[in-house]
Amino acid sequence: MSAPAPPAPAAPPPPKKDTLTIVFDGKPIEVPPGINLIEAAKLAGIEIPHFCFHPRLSVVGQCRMCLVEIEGIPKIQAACTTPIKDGLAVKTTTQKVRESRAANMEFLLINHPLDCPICDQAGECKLQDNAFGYGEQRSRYDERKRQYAGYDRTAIGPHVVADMTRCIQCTRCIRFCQEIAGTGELTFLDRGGRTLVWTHDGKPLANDWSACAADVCPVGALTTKEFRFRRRVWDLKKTPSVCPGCNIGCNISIEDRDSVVYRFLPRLNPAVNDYWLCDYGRFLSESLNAREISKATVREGSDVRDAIVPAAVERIASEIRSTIETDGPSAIFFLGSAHLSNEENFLLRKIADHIGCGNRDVVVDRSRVRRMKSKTEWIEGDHAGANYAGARDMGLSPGPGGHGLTDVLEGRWIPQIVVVADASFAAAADDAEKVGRLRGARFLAVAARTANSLTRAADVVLPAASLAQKEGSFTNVQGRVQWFQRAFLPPPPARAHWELLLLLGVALGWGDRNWTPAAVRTQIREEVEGYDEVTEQELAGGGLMKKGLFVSTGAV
């Protein structure tokens, strides 16, 4: 008789899950652990409204408008404190769910001042939104509203002003001062019916990101004295882009309307800053709608006139062959800019290849240390410009043999030509003792926006565009490469740097007047050490992280 079969073996276990399943409304998803119920419904294309709660600020179930039904819990729970476990049911549409939040919004508009047309918080308004989401369309109150005299349309702070008529105790605000800015300016002053947010003995709110108070207030409560009354806010057309006060590199949303640039909004990148922007930053907008230059201009001895574009650049493209065919190419010097992109830098340092000259160089000036909060750390940088280590990365260095911007200016070397491409490259450029030791050189020609004591002195000048009105990429202080996009085309004549550029290296035997930075970017992918990942597709996802980070100061 033969022996029985040996059992079968056992099935191996289940793999374990890294998520959650979570059943909203019947419709079960899988979430990642160590969220909540609002992140996770976002998750599932379902908005569960809420004022109080923000990603990135402690939650504290304040406002009350976040009640969900979970399967098993008699009572409706608030969605922003109840944590997450698998198999969890959710049901947000119910008759209970819709009569709490209607409820909720009728407390909160009894006091609330009825001026949405005036309010300059309408069309980004949470208060107005669920109001309309999820309010009843009519009140049943009748009484005198409260009112806060002397806590009215009053400014805090240099930059934000407050209305407390129109506050409805989120404690967003105080949270953000405590928590992200951890200057904690902010407070509830009062008790009961007459609490209300203001700062700290009188003191103002004057915190390093002060604005980002105005930003996380969901209602008109807070607002940004810069912007009041400027602009209705979906009349704004929004743009991504980099903020060009420093080395951080915190994305932006440049917001404009008929090729005015009105406002600077954060856009969220968890790696550099998060939600946020400091106020330096921010006010940087205003500057982008400066031209004093728009027109190309020409010296003949004493005389200066004004020229076509194209004339212009060939005629540095004429005082260039010719220094060349007497002196040698090593008689000129090229000077890029920490505020130009990679791709403009690039093609500087690409013309200075070509025609064999190794005296090329970038400058930045120190600011005061900026600190900004990414998701997981804070970042700091200290560079005037926005993309000195970019303009580094490029190769805009003194070659073998070759001469930089402190030869020049401390008068150990006078070039026959000096080429700026951008005329604010650094606080030197108005410096009448430094200016003049570039007017040194027998030939000046320089790329502008505004004037300045540089412009003032050059030979020929060339109307550019400011960073609203081309496209391109900064690398910022850790190393990572970020696209921003064009909002609006600049004022003819006036064109982006690097089309300035290309005009130049087409003048001299070099490049294609057909290239787009795209074009560019792809020639910098093959050339640039550490730039060979940086796609598209990564540019438009947030930025990449080059290799070989190069991270260095260049202050003069």
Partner chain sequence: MTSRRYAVLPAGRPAEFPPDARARIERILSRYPTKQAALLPVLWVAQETWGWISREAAEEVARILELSPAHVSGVLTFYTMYNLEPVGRHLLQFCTSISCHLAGAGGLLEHCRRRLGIDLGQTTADGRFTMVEVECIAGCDRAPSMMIDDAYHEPMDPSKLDALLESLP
Given for the second form:
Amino acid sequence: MSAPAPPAPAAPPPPKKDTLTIVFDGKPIEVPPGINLIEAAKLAGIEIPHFCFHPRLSVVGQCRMCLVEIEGIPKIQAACTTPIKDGLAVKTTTQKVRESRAANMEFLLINHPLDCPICDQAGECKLQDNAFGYGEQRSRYDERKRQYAGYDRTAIGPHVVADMTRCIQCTRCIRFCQEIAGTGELTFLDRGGRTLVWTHDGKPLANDWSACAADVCPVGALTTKEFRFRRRVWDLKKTPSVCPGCNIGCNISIEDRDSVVYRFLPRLNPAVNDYWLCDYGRFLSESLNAREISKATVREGSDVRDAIVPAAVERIASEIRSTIETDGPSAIFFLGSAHLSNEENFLLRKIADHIGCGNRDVVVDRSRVRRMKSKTEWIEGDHAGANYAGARDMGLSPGPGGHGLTDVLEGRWIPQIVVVADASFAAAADDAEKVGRLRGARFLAVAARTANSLTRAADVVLPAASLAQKEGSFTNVQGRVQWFQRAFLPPPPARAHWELLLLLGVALGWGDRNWTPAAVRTQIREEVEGYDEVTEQELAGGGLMKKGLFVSTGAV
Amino acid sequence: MKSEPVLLARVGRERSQAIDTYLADGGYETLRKVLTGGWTPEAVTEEVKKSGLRGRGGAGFPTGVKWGFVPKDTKGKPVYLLCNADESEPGTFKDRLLMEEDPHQMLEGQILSAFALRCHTSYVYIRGEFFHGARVLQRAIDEAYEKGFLGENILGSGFSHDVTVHRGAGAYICGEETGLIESLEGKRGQPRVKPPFPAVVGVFGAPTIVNNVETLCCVTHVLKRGADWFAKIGRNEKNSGPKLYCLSGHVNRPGVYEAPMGLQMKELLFGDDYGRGMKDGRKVKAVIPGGASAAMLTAGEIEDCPLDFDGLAAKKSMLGSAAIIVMNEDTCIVDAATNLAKFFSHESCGQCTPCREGTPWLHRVLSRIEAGEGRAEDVELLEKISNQMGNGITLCVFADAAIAPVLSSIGKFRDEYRYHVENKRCLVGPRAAVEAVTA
Amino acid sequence: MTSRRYAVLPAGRPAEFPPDARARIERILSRYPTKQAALLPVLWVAQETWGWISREAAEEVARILELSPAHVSGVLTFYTMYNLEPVGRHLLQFCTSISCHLAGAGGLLEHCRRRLGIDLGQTTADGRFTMVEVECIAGCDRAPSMMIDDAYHEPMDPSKLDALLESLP
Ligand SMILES: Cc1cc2nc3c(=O)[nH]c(=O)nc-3n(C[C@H](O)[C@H](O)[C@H](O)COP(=O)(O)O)c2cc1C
Ligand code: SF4
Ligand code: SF4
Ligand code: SF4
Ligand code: FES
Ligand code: FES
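What's the form predicted in complex with its partner chain like, now that we've got the form predicted on its own?
Now the full complex is given, and it begins with the chain already shown.
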């Protein structure tokens, strides 16, 4: 017997790939590990219809809609629960797959009311979409449909209305309350064909994010009371924006028609609010429709007269000029706002700089702590304004030797002129004592959309835009700079705060009337520490952490 | 000729439940032998593998092989053993007998199995209706603790084990092993996504083995008399050991019968030691060989029909829980299928769309035909619905079980369905008889 | 089978377990690695204590086991043996599954229905009997099988049933 051959040199281990190759319908595609077949297919541009799968909820494989064929496995498989492996060959268009989808749609529809025309979900209903895409035209079911007497069209919480006749038992809402909200109000009751979703003993579904249960509901079984039957969804236009409710700055879509805001919906941003919104923020949408200040006004003695906006701005400018002459720029006080954009707060600060005034500040408006779950962590917000951090970053703190808001409110300093860049939200605005302190100035100018004791006390009031009516950026509690876009124009003569501020700057000899928020952002990039990388592209793509801050990893 | 009973050897004896009679019959000697005689857990598993023992709960999976799926390294997690005493498959009543009459036989097997699995905590998941069975079992467990067969350092071997009786509360699906696990965890008994399989991630996130009552009883005897002895009983090495058959329906002597695996169906129905023939001398029309979930067989198909895993698989049915339900010629097949459909509609857990929606639909269409309101297209509709529910597209095999009686009865008795639809009444059965008289 | 309305359990008296039941619950808890796992057994204790499980009892169980009340409701309604409303002194449980059906369970049920003048899910006016239908209870060789409270009575026939109904308090 000959000596054993020396062992063949071990083949070098194949280079470790950070991606996996999945073949969809014959087309290979590279996907990152850790996602499932539904998500992988999406990357390949293939839609695998599904109901129970939600990227942020546990995978339960219950609806059986996502069935696909996998080479080497005789049985058809649920795409959502199939672990992904390198080299998996998936078929999504075979006869078997088509038939099983059609079968599943038939099962789902047999007990579903066929009243899409009066359903609130129509237009964003996955059942309707999938029936259209994957169902058969005709069902052979002509038994009596399942009724849920007592469980149809019933409010199960302050915001959510449930209609169990429409439920497809996907458990997304149950899992949302359990796994994200952590409150677990919802459960399946009974079993088999009698299974329904409800709360314990009719207790309200009242967690801070309850309307998200309606968001995750793929059909019209859970809807929000506030939106029910107000508008057909396809009539609405979506505009990317940022929630004005607190300094977490959840990403929203403002949905409007004919310049009326109908609702806010969460806009996916894994690093901030992921798929969610809190009820408080979500239902601020209606407040955007308020308009009480629709004209510029100027007080002449005891008269308040309407004015055109340029004239009212000129009046402010002339008061500032004459005060600079008599008392110097340090008799003037500029008050920015956590409700205004970076661009607007920046313009305000630049105007103060231009005239050499260091008295500037922003209202500190603490709110109850709000919590939001990003993809990876809980974020807490504690300011009523979305842009508290941004206002500070833009320099709205007293300059060296300058005075701040507390000096005024506590009576240590009485300015000659007070310019309040946004009076609509400031908590001070309806506090008689605080208004009295601000009114202690010889001349008080404000921009506002809604009326309050501060606007009533002012000498000049400028009509300003709502969040939906302007564009800009906010910096949230994490230091993330995020862009919001204009859904529609303010009703003339109201203008965006930045436009009003630019008019004032030009009247005082600084700035260019043709600047846009984008042009202002160019200056912010040059001048404000940490903002030099906040490019327009970055803003368009979900916002950017300003420099020097820890960027949480794991966020997509 | 009837062979010596093994599993039922002590059943029917006086005070067969008590530990003193069990000890007098040599009980717990096997446990002593294994725990103190130098056996390793691996050797026990090997012995069980060699015996060819296949699970008696329904699926017939080789028990030793299943035990081998528990990972070597459990990452610090305990291993759990769950005895499946949920016995709810219509037609099945063997586990009830084993527990009510000879609980120590099962308990000894359970402790031996636990030793093989290095498991220190096991539960008996017993269906809620077995109030008496649970009491008998609890008494047996208490006795075993007293005598040192359970608890710390059993028989000085260093091996410790605790058993807890856990009562269900009325849900057939909790017999499915992952439904059972969910239920034991204090949840609705909704079967889980697999993989991961219980042997890897089971109850409380730990490796878990689920075994049927009868399987555990068999383990006692495999270790008592050796794998070779066990493997030689029965039709062949893949269908080995003693087996309990649950015979019910239109026979003269229904009951639980023990025979070597592979007993001929005809022998069970007609043999003197078993069913002793059909009641009132009627003819066989159909037999369900493995509980409600098994496809029906016709009178022709029960000729040369060994009652074991492979024998029934060859007839496109299954041994299941070995529940043989006999229907005579007066039975209305549509009526029987309707009754079975009612069961599945009532017991579906409801998470999968095809099963939740399909089981009540089948029941409704069948009831309609049974009530004489069937339509021409109904039979085809039943087949269509069934085909849309089956072929393993659901989370557990319940949906496949639910369609088996429908598809098999239509396939084998299509004319009867047709007659029912066309004539709005039964071809046979009590209703037809009544109508014949009143006509 | 009769479907039950679940969401609103009728209110019962405030539920606090008596000391011996509390002690049983403690013993049960010691057998499981999680509190949740004790849910089914503790619900059994509740049912044995009060005869049925009221809203208050469900909430008390939720409190003891640190579960959401919704979870307890979900579990309670999944299983058929927990009484969600008060039942009569005796619970008559008729198996109507296949083997019992073949042995005339339907006729037995009908007989009882007529005799007591109640339907499935109902309780006699004198509060003695509640009738329910159950699926196979593993008594198929002695069909038709039935349970009264926690005991089997099999095989059952109309005359035996009549005698039993007479004799039960
Ligand atoms: C719907 C369904 C019901 C079942 N019911 C039971 C049962 O009541 N008892 C049982 O032992 N196994 C039952 N099984 C089988 C179990 O899932 C499991 O296979 C068995 O307990 C394993 O034990 P074995 O290997 O000892 O047979 C059921 C399976 C299904 C799918
Ligand atoms: S209510 Fe909506 S989200 Fe909840 S289970 Fe039903 S369909 Fe799914
Ligand atoms: S957490 Fe804050 S930003 Fe997010 S939705 Fe609520 S109020 Fe709006
Ligand atoms: S097949 Fe039926 S019983 Fe099994 S998990 Fe699905 S719905 Fe539940
Ligand atoms: S999305 Fe896969 S089963 Fe529902
Ligand atoms: S069918 Fe009635 S006890 Fe089994």
